[in-house]
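Take a look at this one chain, the form predicted on its own, written out in structure tokens.
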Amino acid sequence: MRKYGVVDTTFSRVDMGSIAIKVIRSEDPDAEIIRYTVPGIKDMPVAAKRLLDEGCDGVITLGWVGKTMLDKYSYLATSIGLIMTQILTSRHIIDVTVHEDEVDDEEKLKELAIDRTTKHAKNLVRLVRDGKNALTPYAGKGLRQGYENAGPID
């Protein structure tokens, strides 16, 4: 049985963890899903590592980054930690991040978070369930998470 990890934060303003779980369940109904909620983004690398150590085949991390420069530096540190964890475990961690200053309207920010979470949760399932070539048919298509697709350049 496939096992997925979902890491989310209490800092987030949208419950992206529940969204990711719903999508994973609809895409891979027989899989086991483990949710691990941490206070903020800097806690996500160790949470992802612990889930992988517990047998998860892949993890989605769902972070929310504030507007200050300190928040952006914290995300940079988090991103490096998540990349290192992927390298050390040879497993995918799909990092979904919403930056609070991406859009000015809170409703659009919520829509962005939902769209990005949904699309990346599907990507994680494809990679875990279907293997390393699962996303190859989509290569070069200009797909976006959180925004409308840009499309390919012909």
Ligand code: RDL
Contents of the next structure:
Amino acid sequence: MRKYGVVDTTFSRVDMGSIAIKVIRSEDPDAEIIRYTVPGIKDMPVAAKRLLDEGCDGVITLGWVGKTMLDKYSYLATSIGLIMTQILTSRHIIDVTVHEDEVDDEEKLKELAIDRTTKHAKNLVRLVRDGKNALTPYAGKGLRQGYENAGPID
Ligand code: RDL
Ligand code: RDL
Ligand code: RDL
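Can you switch from the form predicted on its own and show the form predicted in complex with the ligand instead?
Full complex below, order starting with the chain above.
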């Protein structure tokens, strides 16, 4: 049976973990989902690694990056860690990141977080369950998560 990992943080200001679980459950009802909540983004790579070591077929991480330069450096380190973990395990880790300075308005930020989480949770299921060509019909379509799609250039 397929097994998905969901890694989220107490730093985040939106409960993206619950949203991801709901979406994965509705997309792949028979799957097992394991949630692992850590303090912040820099704790996510090892959490993802542990879930993959425990048999997860793929993981989604839900990170929230603060507004300061220090926060952005923390994300860069995190991103490198997540990519290294994917390479070491040959498994997908879908990295959902919300940058607190992406939009000014808090309501809009919440909507962005929900949209990005929902679309990437679906991407994770497609990649894990349906394989390498599951997203190919959407190739070159200018899809975005958290925003309106940019669309293709004709
Ligand atoms: O291991 C404990 C912390 O170091 C770890 O949880 C960090 O990810 C916490 N953290 C920062 O130290 C920071 O400067 C976070 C951010 N910025 C951030 O923007 N988002 C986080 N954590 O989730
Ligand atoms: O794992 C899910 C996403 O994190 C991953 O697909 C990223 O590559 C998506 N992405 C960004 O998060 C971003 O800030 C992309 C870009 N910028 C970009 O410029 N081009 C992309 N992806 O193809
Ligand atoms: O063109 C507007 C946005 O697409 C651009 O600013 C992206 O860099 C925003 N973005 C992130 O910052 C990010 O961390 C995106 C993602 N993740 C993502 O997963 N998918 C996006 N944008 O479409």
